[in-house]
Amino acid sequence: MKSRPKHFYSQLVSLEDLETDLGLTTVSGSEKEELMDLAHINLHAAIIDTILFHLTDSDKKKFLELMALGEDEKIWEHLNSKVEKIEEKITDTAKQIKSQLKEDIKKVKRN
């Protein structure tokens, strides 16, 4: 599988799980490799959206500067400070998509 940038939330998410059950799949190796691109995709708008929804429209744009920076500590740090438990609400936002997802993988593993 190719490499996937790394974002400020990686060390909280994966989706090897995911990976590994498409590998149980029919599906050819480049559509494996284009779903996992949709997969990150979707998971990382759910991210992001949870985060939005929690902020203030000036700690969204403070948010949205440093994600733009790449600046992960200072992310945190924002992020820690205006958010009660942002990292439990994104892992659940995380096991949502997954759950999703996960159960995308069974149909294509029943057909």
Contents of the next structure:
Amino acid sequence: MKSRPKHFYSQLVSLEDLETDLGLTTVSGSEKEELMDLAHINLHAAIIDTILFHLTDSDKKKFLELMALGEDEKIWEHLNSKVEKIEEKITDTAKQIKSQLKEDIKKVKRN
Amino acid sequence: MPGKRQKSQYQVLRKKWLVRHKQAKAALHQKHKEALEFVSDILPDKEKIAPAAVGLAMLASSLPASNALAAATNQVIRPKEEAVAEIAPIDKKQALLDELKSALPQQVRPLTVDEEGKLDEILSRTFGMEVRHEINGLRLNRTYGVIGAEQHLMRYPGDTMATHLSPSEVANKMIYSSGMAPGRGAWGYFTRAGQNMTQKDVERERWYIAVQTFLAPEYNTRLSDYRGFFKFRKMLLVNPKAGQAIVTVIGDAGPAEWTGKHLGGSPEVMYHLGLGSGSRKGGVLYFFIDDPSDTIPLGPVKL
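Got the form predicted on its own; could you also share the form predicted in complex with its partner chain?
In what comes next, the whole complex appears, and the chain from above leads the way.
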């Protein structure tokens, strides 16, 4: 499996089963890697959106700054102090996105 | 279809996920513009890029190393198109307002089928989505009407104003002061319990509208067709006077005919339509969005 950039939330979410689903379609190896990259990008956008939704404007700025600087530990300190059950919210969003992507794969297999 | 080349599974998925990403990124930037631009300003010079691409830059750490996909995602915001968008955002909005001015009657009244057909085309082209006055022969009683303000809806048993709003929403006097409706919406709670609430549930309540489902043509004789059709159906709302547009969902049925209003908007919808103060009502266009894959995010749409 290709190694992808780690994010501060990477330990909470996994798209491995999505890759398994793609393996059951007609996509080639390189096509699968490209689609997995897209899946990760979609997931990343959704998770960032979820986090930003729960922050005030000033807290958003601090979070984004820490993210741009790659300060993972400080990111978690900041989020845990500002948002209740943030890990749960992140995993819920990830579940939702994964479900949508899996559904898309199911549909192309049917056609 | 004879002669038509069928797309591979890879091509279908790639296109779908690229579109989804493009829309999510645009929505992300739109909703959190100020914060994203702030961070862009304080990053070291070499990291600086045009404000409109800040959203992309903030996701840059997740862009793949592969040239093929980097090129594809760059296609999502082509530099030339972005430059055009940067210098002509006002022009696009003004172009829409000009088109609507000639396409709409002076008074807020039900539109003719021809007028609706024309607006399907104008709105679809302007906003880059499938906008329709009807879907599979199903429709509302009208597509141009007076919108009034609704209250927040209970998303789950026990939801109160204290649990309902994000910190920035609490700070917004208009959104906070609207209060919560005493009963549930037409489809009941958005989720059974607070701990099960998803971001989708949150967004649906935030961007809900109430429409007169009970006045849909042949509603009583076609209940089986309408069953499920209206529930959380996406609709594009456009303020034809000022150009604000929002992707909403049908979250409730109403208002009653005697009110003189034809639909209702959540506090957030009213605020972002520019109708959050004063009489808190006005004429709006409300058209269905055909989005079977559920890729179009809810909320304000920027031109």
